[in-house]
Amino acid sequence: MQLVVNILVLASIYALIACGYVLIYRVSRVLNLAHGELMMLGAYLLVATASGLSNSPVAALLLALALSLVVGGMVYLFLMRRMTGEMVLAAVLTTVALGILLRGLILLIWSASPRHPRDMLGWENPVFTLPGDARISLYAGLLIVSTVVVYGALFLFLRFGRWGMRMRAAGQNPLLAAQRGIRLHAVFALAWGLSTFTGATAGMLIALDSGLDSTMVMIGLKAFPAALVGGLDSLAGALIGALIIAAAEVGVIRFIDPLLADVVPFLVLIVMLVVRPWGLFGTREELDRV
């Protein structure tokens, strides 16, 4: 039973991060390789708000989430907007440069020392015993709950929301969407904002559960195979891909060698790229070699 709990928690982490990759690619066909750094920045924003609002922990958390949404929109408006209409490779390389810049700024501002926002906010992290003697911490459980809530909200938003339908239209045919009066830049900025928001949610919950340091970016990188395995334009695929990657990683840790944990997601990714490059639920389309 503990093995199942561990898989669900890790799959929730990867799924929350992977949906950010999917949102941006689905709307603008841009692969955001700075998503891990944006996720980590969201966690450090919680450190910043916690230090300033230690007497109001809930307000500090909500403010950090709001700031992550704003940061994502600003990244598009002030940087990625200039890449609209350019080569896909140019946009991808821009996100690589953005990731390196963010990593350097985070180290410059907060240093490489581990941070513990949970202690700064004065919160506890009790451990609960489940049937079968499995154990799960409060924030690990909240990761699972948050994944269910975020994916449910995104499915409803994209299916029934006005701006969600505009996002789908922009992703399917941006020229036709623009001709019908849809403001593409606003849609793309919203996609970047929501992507950063979901990634930051994962980063904050991980930081609250086990602390925070600059190595968190590796978690964002390991979530990338989950998005590709499921299909870069499918939210349902991101969920399935995250579950596959998590099951493979936890299985290797449990039955083979924990030192191979960081390698497993990319081995699964290589196998998927050989067998089905567009992912399990992705749309088969022309593949650009980047």
Given for the second form:
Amino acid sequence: MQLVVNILVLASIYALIACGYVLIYRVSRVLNLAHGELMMLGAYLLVATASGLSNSPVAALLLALALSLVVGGMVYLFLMRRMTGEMVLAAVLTTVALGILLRGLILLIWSASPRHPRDMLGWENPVFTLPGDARISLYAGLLIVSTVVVYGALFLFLRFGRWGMRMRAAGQNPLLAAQRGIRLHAVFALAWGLSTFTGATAGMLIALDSGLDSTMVMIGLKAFPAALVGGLDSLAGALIGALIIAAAEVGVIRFIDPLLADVVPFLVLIVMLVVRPWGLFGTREELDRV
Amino acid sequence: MSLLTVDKLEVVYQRAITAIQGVSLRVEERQIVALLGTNGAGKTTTLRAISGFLGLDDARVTEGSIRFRDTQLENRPPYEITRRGLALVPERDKVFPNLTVAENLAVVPSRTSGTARKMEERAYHFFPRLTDLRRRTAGLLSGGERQMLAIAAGIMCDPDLLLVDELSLGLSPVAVEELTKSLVAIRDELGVSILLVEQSATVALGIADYGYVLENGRIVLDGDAQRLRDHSDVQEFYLGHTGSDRRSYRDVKQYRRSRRWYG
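Next block: the form predicted together with its partner chain, after the form predicted on its own:
In what comes next, the whole complex appears, and the chain from above leads the way.
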């Protein structure tokens, strides 16, 4: 039973991060390789607001979330905007550079020592015992809840929201979208904002649960196989992919060797790339554009 | 003053290839203007230059001007141009294949806020057949239905000038007939001017008020639709007539007459 809970928690972490990769890829065909760093930046934003607003913790959390949305939009407007309509590879390389830059910047500002935003905000992290004698901490539970909420909201938004439809349209054919009068930059900025927001949500909850230091990037990196296994342009795929990766990882930790944990997602990724390179739910013809 | 004035337009692709040179044309209010020409003559490039390039196209207007009402349009991005009242129905990839018919119309932002509902009714009014196909994925539509949807989406942009690239390409004569009728209806009821690019001169000159013939990136002939229909070279090279109804094979020249344009 504990095994199932562990898988679910890890899967929600991966899913929450992976939907950021999917959102940006679907809209602009750009692989955002700085997503892990942006997620970590989101978590550090919470550290920053927590030290400023330590007497009103809820405000600090909301402010950090809002800031992450803004940061994502800004990354697009000031950096990626120039890459719109250019070669996709150039944009992907730009995100790599951005990631390295962010990592350095975070080290400079917050140093490498671990931070515990939960203590700064003065919150507890009680552990609940579920039926079947499984245990789950409050923030791990919140991770599962927010994954469900975020995915539900994203599905509804993309399906029925006017801007969601525009995002799908721009993803399919940016030229035609522009010719229909859709402001591409607004759509892309929104995608970057939402993607950073969801990533940062994951980052903050992980940091609240178990503290934060610069190794958090690794989690972001491990969520990338989840997005790819599910198919990079499919939200449902990201959910399933996250579940598969998490199950494999938890299974290996439990039954084989905990030291293998960081390798497993990439092993699954390689197997997937050999067998079905466009992912479980991905569209086949999308592949040649990567 | 004309609605659209294109003056000595020159477009260069990839900073090296000149696609059109010295193209000048005008579209007046409530007019249907045809732009004729063979493959590779530069018709689509002309339309694309008017409706705007993205960075992806790697194309630029290097000389000449495009004036729409009072604004210069050259080298602006497409979404700005569409919001000024100039909508393009492209030749290929004219609908979003994974969106439904209704979604294809709904994604178009309204030019003035609060008119989305009205625009939608208008689109279905001109193409009632789309009403039944609302929930159908656009990628599953037939060629004719797809063209209808593309024009309907063009109307959703609430344009003053509609640019249509290759109305009849790959469509059955019945479908083409229906579409040309809708275009005329759109002009008559909404007062929208139309610039129509066509390979089929019969279709284009059937509904146009004025026409231009484009060849090798240059305008070689222009005039009223009637004048173009009567022009012997247009008849021979674009309408497929050979002059008199019956001609003895003895009179047929052994070589193909070359095209020489003297206006």
